[in-house]
Structures are given as C-alpha cells and as structure tokens.
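The chain below stands alone and is given as structure tokens, in the form predicted on its own.
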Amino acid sequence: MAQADARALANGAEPAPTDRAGRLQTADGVPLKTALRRAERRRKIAAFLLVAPLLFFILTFFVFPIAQMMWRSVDNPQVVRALPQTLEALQDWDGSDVPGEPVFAALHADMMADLERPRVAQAIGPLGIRLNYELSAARSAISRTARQVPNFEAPYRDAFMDSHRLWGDPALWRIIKREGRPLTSAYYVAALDREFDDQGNIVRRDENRRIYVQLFIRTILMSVAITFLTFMLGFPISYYLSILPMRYANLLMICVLLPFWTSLLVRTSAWIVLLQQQGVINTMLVQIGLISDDGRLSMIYNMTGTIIAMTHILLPFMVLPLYSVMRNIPPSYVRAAKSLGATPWTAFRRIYFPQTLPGIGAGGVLVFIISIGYYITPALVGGQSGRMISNEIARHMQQSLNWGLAAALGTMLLIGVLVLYWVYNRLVGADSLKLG
C-alpha cells in the first residue's frame, strides 16, 4: 500500500484514503469493500424490481394454477367433511357385509348435523357428487336420503335401507371407508384405466371402459405424426427462403406468417369446407376422374382431418426456427465440399444437414409440445377417432364436472411432456436449440 501511495505521489496524484489498518476507503470514509457490497446489493434490488411484474404475472397466472391443478388431483375433503362420525364408526368394519346399527346411527347423526348448517356450508351435496364418481346412482341415494332423514327413527339401519337400495350394497360402504381420507389416489387410478376391486386391490377396468390410456397413446402418436409432417413440409420451404435474396425472402415469409394473422377458428372452419365429402377437394377429385362420386374420401371428423388441419396450423412453428438457422449457414461450406469431390447429396448429408439440427430440434420441440395439448382443432374436426386427451380433460371440466379426474389427466400430461423434454435434453441437449 505504501508503494502505491509513493507512486501516486510521484505522479502528482492524491494517495487513496485508508483507515488505520491500511484498508482502502471511499471519499466519505466508508471501507471500499463495504461500499462495493452496498452498490452490488442496490444493483440486484433494482434488477429484481424490474423483473418483479413479470415474476408476479408468472407466479399468479402460471405457477399457481398448475400447482392448484396438481393439488386438486389428490385433494379429497368431501367424505371427511360430511361423515366424520360415520368414518370413525367404520374403523372396525371388515367390509364383507352391510355395516351394523352403530354405523347407521353415526350416519344419521352426520346427516342431521349437516342439515343444521347454513345451506352454503352443507357438505351432503358435494358428498353425493364425489361418491357418484366411484359408484353410479350414489348421488341420488345421498340426495333422496337427505330429504327423508329428519323423519328417521331407530333402528336407523332399516330406515336407511328402505330409503334407497344402495345403502344395502357393501360396495358403497367400501367406497366411503376407502375415500374417507383427505388425500386420494382414486383419480390417478381412474386416469390409468384402473379401478379398485372388492378387496381394495387395483385392477384393470373392463375393456369397454378403457379410454384414457388409449387417448394418451393416440395423442402422442398424432403429435409425432404432425411434427414429422411439419418437418417434411417446412424443411424445403425454409431452405428455399434461406437462399433467396432478402427482399424476396421477406415477401415469402409474409405468406408463411399469414396464418398467424387469421383467426384459428376461421382456419379450422376453412378445412371443414375443404375436406368434407361434398367439399372442394373431393369435388375436384371427382371431376378429374381420380375417384367416383360414390367413393368420396372421408377426410373430416376423423384422425385424418385433425392431422391435416393441425399440420397446416403448426407449420410456421417449424419454418421459423429452421429458417433462422439456415440463413446463418455460409454457402461456401457446401461449395468447398463440392470442390473437394463430394456429390451434391454427400455435401448436403454431411455438411449442410448437420448444421440445421439445432433448428430441427427447436422446431420439433415447439410443434410437438404445442400439438400434444391442442384442443380447438381436434374438437372441431376430430370426431371420435381424432379426439385427443385435451378434449377429454375439457369434457370433464365442462360437462361431467369431475375436476379431480380432469386435474389428474392434466397432471399426467404435464409430467409426460416434462419427461419427454428431459429425454430430449439427455440425448440431444437443450443448449443446442436455436430459435433465432
């Protein structure tokens, strides 16, 4: 420090201020390290305040809804809230036959206590909805009995069994005992086309009731097919755009982006007009003699229509990453390979194509992830064979109101996408993605 001060004096400059221990200070006497830490802290606080609105938006409208969805897939408060005394009385029940009088007396006490609550706080209604997910007609049994229960007199077992036949079915009581916990796995069991048998074991459902696993497989296969088709169509388009002069490339890029400026509903409706049996495409094929009037192709309200419409809608998501990568590949590389004796195919395969892999990876990930959760287009043109898992999730949320099962299906879809992305990252590497 003394040498630094000596050099400063020799150069005619004032020596840096120091404290008694020889540590550097600022002009106002604050240790330099402390001042630097304060400045760094202020810089971090300022940076955090700049991104705080975006962070708040992401947490409020993205992270919190996803967390709430995942929680709803295991949340199970209905039975616990409505039948606390009944569940306690069922602890010693072996599940082989209809419970005895003490259990029915506890059920009567629970129902009477619920009727004394304010209407908005009553739990019998949600209880019937929850049990109906597991056993058909359970909701009608609960609602009918709730209207009659004030008139019941001991022995309550006979009164309940006379009010509805389900109270004499041990299956209903097994469901009440099994679901009498604050958390449940029943929604995930149903989402995997499984169910609980009389002994509480998880078994496969009857074949005519297995729909969700098949829908997951169909969704993945259709997403892979759409990704492949967008690649096959988007690669030559992107290559042609990359070798054109900029003014012509910009003009054609407007044509590629034109679908973004048109309503998704309008684009999907246009495909309905084009693909239906009396539509434009079938009529042209009949007029040129490729098919007969009785042999018109069925290209709508099935898987074919879904794939065609979604390929058209998602094509720009493949073209844009490919074009951004191809535009930056120097043409001299391919010319150098040809000058060294490589054929055009060899130069493309070994020189040009490997350099486009980051764009292919980015476009493939974008198209696949978007298509795997698509809803509007499959709902309009998919019919039965072109439906995807997202349509079933929407049906449970809007029609059956089984939000727990919808949340379980959505959580499984989310986890599946994350697993596929993890596999892609392990095999290819997410750092190789190039979006522009």
Contents of the next structure:
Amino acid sequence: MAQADARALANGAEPAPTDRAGRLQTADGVPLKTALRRAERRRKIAAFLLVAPLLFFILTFFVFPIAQMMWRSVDNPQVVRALPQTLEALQDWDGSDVPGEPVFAALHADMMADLERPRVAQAIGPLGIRLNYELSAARSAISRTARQVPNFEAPYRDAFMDSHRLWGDPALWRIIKREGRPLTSAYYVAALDREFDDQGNIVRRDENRRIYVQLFIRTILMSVAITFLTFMLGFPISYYLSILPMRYANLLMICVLLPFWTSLLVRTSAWIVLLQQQGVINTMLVQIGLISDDGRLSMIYNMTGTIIAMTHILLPFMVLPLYSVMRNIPPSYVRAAKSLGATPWTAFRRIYFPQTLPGIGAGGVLVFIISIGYYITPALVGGQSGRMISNEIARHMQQSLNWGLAAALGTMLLIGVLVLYWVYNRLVGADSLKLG
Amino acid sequence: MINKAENRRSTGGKLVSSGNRNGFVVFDRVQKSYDGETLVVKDLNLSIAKGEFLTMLGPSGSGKTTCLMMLAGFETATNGEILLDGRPINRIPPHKRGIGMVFQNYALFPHMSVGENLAFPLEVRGMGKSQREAQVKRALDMVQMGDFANRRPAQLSGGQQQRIALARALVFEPEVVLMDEPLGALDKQLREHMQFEITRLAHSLGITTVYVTHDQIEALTMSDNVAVFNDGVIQQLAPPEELYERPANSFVAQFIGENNKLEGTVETIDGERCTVRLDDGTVVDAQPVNVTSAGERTRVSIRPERVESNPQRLPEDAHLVDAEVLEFIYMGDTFRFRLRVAGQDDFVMKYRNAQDQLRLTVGDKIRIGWLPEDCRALDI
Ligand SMILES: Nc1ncnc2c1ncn2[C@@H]1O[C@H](COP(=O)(O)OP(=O)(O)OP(=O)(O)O)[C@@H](O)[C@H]1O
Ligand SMILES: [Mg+2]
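Would you mind giving the form predicted together with the partner chain, to go alongside the form predicted on its own above?
Okay, now the whole complex, with that chain kicking things off.
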C-alpha cells in the first residue's frame, strides 16, 4: 500500500512526456493536440446532429425565401428577354423624340421571334405586365400590337403607331430603354413614393399618389402606440402577478394568456359586436348620455380598431417577459432601499424599475417587431385608416400581382426592423434582453 | 464602548418583565399574526439599551425575522407598541425610521456600482456630492474595501459583498442596525473573521445592533445579550455567559450547547441545593431552578465538560453515580465519552486533552459526579 503510493508520487514528479519538437504528448505517445481534437470531434458531430434538422428547416423555409424575396425586388429580366434587338437599336437614341425606323424594325423582329417560341417561353406577355407597372396603358398596347404584328409590313414605324398610339409616346421608349437592364431600382423608387421624370431623374410623386412612405410612418407610429399601450397595461399587471402567491398568479396569468387560446376570428367578431357604431359600447354611452345618438364613436374599421385589437393580441408578449423578470427580483431590494431612507416612489424609480428594464426591453422589442409586420388584424378590423404596410404588401402579392414592389416593400420593412434592432442593441444591449 | 456590566445587571437571567420602557429600542407587549389564527409572536417584551449588541437566537420559524421586520417597518405589529428612543414607531413608514439593515442575501443593488450603492442612502437624504463621496470613501475604508468602489456587486466574492452590505447599512450613520443572518452564506473561516469585524465596528461606532442568527456560537461570541426565541416567545434574555452557564429552562438548556438531561423527582430541597432521585433510583445533586418543592418532577441538565470522573476533585458529600464507558471519540483537543448512566445510553462526558488526564477505555466501569451548582433542576 505504502509502496504503491510512493510509486505514484514518483511518477507524478516526472516531467510530462513530449515529442521531439517539444510538444506535449499523452501517455500513448499521441500529441496532446491531436488527442484533444479527436476527443472534441465526436462532441462536435453530436452537437451538429442535434442542430441539423432545425438548421435545415430554417435554411429551406426562412433564409432561402427571404433571399429570394430580396432578389425579386431588383430582378428585372422581362425587357432584356423580350426585346434584345430593340434594346441594341435603342443604344444611340437620345430619348427626346420617338425613335426612328431601325428601332421599330428591331421591335418587329423581336416580336416575330417571340411568336416562334413555344407558348410557355414567350416573353411578350411578361413584358406587358412589367411595363404596365411603369405606364398604365402599356399592357394593352403591347398585347394588341402583338396580335397584329404578323401582318405588319415595312415601314414598321407607321404600322406600330397605327396599331396603338402609345408607340408614338417617347415616355414608353424611355421606360423600355431604362428598364432594359437585368437589375432595376424601379421597385424601390416606387416603394419610396418616387418616380422618374422625363430627364430620368428621380423625383417625388404627385402628392395624391404618395402612399408607401406615409404608410410606413403610420405603421411605425401605430406600432409605437401599441407597444406603449401594452407596456402601460402590462407593467402593473405583471408587477401584481409577480407579488401574488403562485396559485393566484397562475390563475390570473390565464386571463392574460386568453388571447393566445381563442381563435382570432371569434375575437374579431366579438370586437365587431362590441365596437361598431350600433354596438354595445356605443349604445351604452348613448344611454348614459355621454354621447348623442348621431355622435356615435367609430371605433372599428379604423386606426382605433386596429390599435385596440392589436394591443389585446400582443399583450401577452409584453406580460410574459416582464413577469418572468419581475418574479426574479427579490422583494429585499425594495426593502433595502426603503431601509436606506428612500421613499416608496424613489425605491421604485431608482431600484425596482431599472431592474425590470431587461423585461421591458424584451417585451417592447417583441411587441414592436411583431406589430410592425402584423397583417391579419388590420386586415379584419382596420378599415382604410387602420391599414398597415403589411396589408399593402399583401395587396401587391395577391391582387395587383406586382411581386417586385411587394418584395421591395418587404425588404424595406425587414431592413427597417434590423436597423431598429441595431439601434436598440447600441442603446441597451441585446444581451440584456430577457425573453423567458 | 457600551457598558456591558450594566446590561447584564438589567436583564439578568429571567424573562424580562413587561412595561420596561426605558431602553433605546423597546418592544412592549408586541403580538403578531399573519393569518388571524395563530400568533407568530406572542407577547414580546424586550428592551434594548443604546449601543447594545443584542442577538436573537432560535430555531427556524420561531419568529426572529418577523420581529426584525416589525422593527424595520416592513411588517406591522398586530398588537402592542414598538418604541425607538421613546417614540412609538408603529405608524412611521420604514424609510423614515432611520434604521440600517443588512439582509441575508445582502440585497446590494445589482445595477449600481459599489460606490453608487453606498451613496444611495446619502443621495436620498439630499447630501451634496463632495460630502457624499467623502463619506462613502470613509465607509469603504472602514470595511477595508476602499479599492472596490467601481466594481459591480456581481464582481465581488460573498465575503466582500457582505462587507459592502454592512458598509451600506452603516454609511448613513443610523443609530440602530438590524442584521438578519448576515453570515449565513459564508464559509466557516470567513464567518469567524466577519463576526469579529461586525462586533468591532458595532462597538467602536456605538451602534445599537439587533442581530439574528441560527448559530449559537455566533450568538455567544458576538453579543452583549442574547434573546433565545422559541415559538414566538423569548425563553431567556441574558448575556452569553449566563445563558450558557445558567439556562433558565429546559428549552434553553437543550438549545444552547450540549447538555445531558436526566429525569427524576425532587427528593430534598434546601435553598440553593436539592437532590433528585432519578427514575432508576440513583440520587444526584442539583441546583433548583424551576422547582420549588420536594416531590416535583424535574429534568436535571448538566454540561458534558462539567462531568467529573475523578472523585478526588469533588467535595466529600457529593453524590456519585455509576457509569459504564460505551464509546470513546478522539476529537483532538478533547476526548468525548459516551456513557451509560441511570439506564440511559446517551450521557456524554468531555475531557480536555491533557497529559495528566485519566485514560479510560470502552467497558470501564467508573463513578462520576459533579458540583451541585453545575447541574440544574429545570422544568420538564
Ligand atoms: N409573510 C408571511 N405570511 C405568513 N406567515 C409567515 C410570513 N412570514 C413568516 N411567516 C410565519 O411566521 C413564523 C415565523 O417566521 P419567521 O420568518 O419570523 O421565522 P424565523 O425565526 O426568522 O425563522 P428562520 O430562522 O427560519 O429564518 C413561521 O411559522 C412562518 O411560517
Ligand atoms: Mg428568518
């Protein structure tokens, strides 16, 4: 026994084995670094396998679609594909007047060439749609002409101008030349309520055609309002929940979480019953004489409706992080502050409130980011004035089918959120977020 | 410095009588119930002199924290009055009481640096910046933490946090400081060091201190007076020495230090002396404490280190008891024997480890005895 101990001691005193270069080795003579790497590798593979399914899912259904959306906002293949010869002929055109015969001949050749292609590969149809985004009569001009083109004879310039007056408009030609490149900024220009003037400069649109910038601003303001309202409603209730015994806290928490559990449509119809002009609230107000019968408030199908509904829906996203942060603030801090001479208000302001900031930050960021991209509630109860930018994006995707513009708006929204997050991170620090 | 002798005189040995309103901090017939059904604190009367270091000691749930919280103002007394410097404070909110407090988890504000933590009580009192800084520095130096003003509490060790908490409770120069198990989270060595620091500071600043602990060694080494709590009642309020040497009842005897207890009936009683016939017929000497007449049932209590196995050291007329050595434990500085005495197997005797000490081995049959004043006949 004593002997064995002595040997072990002697062993321990020997210097660790090294190879010729002086690197440490394990007892088997493998360099220590290699051995470590080997041991680590299995752990890394296991870790990767655990993450892989989600990673794959996110790549396929999140990163890839978003990249594709961003690509779509600048992708511009239609003109290049449909009118290669025309574009070439337009190279020397100065853009001041209707181009000459060679350009129209090239246009004729392009359109004839397109007719040769199989139906699915034809490029004239998409060209019409594309040009129509810029000039509203372009689609009908192109489709009408395309039908007559096989019968055209030289000189083509007159033939085209006969078939549709738009061919005699230099504006159309300017658009064709401008959009005759594989990438375009036109969608972003439109998304920022701007357009190209006759000289090709970017200028603001007429006042009555500006939509998106104002809508962005309104979306942000509404999101701020909703975030603020959820904070004002959520902070006291979270505080109260956090000081209640667990039993009661859980019960009350259910009331807060109720929005998660009821169908959006059920709730929406309830709101309509409640908030509409002939609805419960208005009727009550009229009956107690606060408002007159013709002065009924409109609280739904407008901004008020959207804000009320979204505040309700998003309240849990504020309450949950706040509650979890507050639960973990021991009451002894406020007590300590009071014992040190702070009034209850000072103790709250200087000691309690700062410790809830991670929760406020998390809740605020969550609510704000969710509401800035919210779609369904504004669509259901928002009416005209309660619309948000997402509704416009959806309209372009589903009705006007201007996917490029939808993608540009979506990308701007995405970048806006990222910028806001970056600002938040600079001001507060994202690592201070407490999400659960 | 406070006058220890005076304190000892004023509180000696018995349950404090009610109506003593002369102390600096006074609990007068205080009762507390949380649920309206049970009293957590029952008729508490306690008077603490200015500059006194009083420790509340007691088992878990005996109401110590509750008393502290009532004094600090975080709980209201259900009945009775608490006075501070002669003024009733029941209606004064906590922040106006000017009582410093050290919490068990320290409660240092995590979002403030150490310096800001210490400046906080001065700031809320509206003290100017330069004066504030000077005072914070003085307080930090006092606990030997002068270099740590810019650290966050999370960057300090447990012992360092403890000192900061102490400095923060003292920095605004309160006249009363409350500490609720402030050393609970520290290891033994640090505890002992901090016990010394705390008493040194409290005495040198002349602060009245109310200290709560589970740890009887802590209570004995630090305090001028110890109040032993059980079940919402103060069982004994006495200086440490008296508490250990002369426990007032069975609970205190059991709770403070180690005690052998033997049950029997009082046989004769004569002033400061009595004899007790144990249940197996053995007769022992004792000092009557809670017994007044022959024939009463009693529980005698004797400290292991006061048991004597060398009859020559005892007076002639002392009663001796037969004992058998059941177990011997070597503890370094002491020897510890487990004996069978009067049919009980858990009687403990302790020896100092010294050259001339009697050597005993398991199975030895010996006779033991004690001085009558070392053995106390208590309630049952
Ligand atoms: N807020 C409260 N509500 C209801 N009962 C309480 C409350 N605080 C304490 N109690 C009860 O009061 C009794 C005394 O509690 P207290 O905290 O004063 O004990 P303590 O002596 O400090 O114990 P410990 O040594 O474990 O800290 C316990 O039975 C406890 O359950
Ligand atoms: Mg306690």
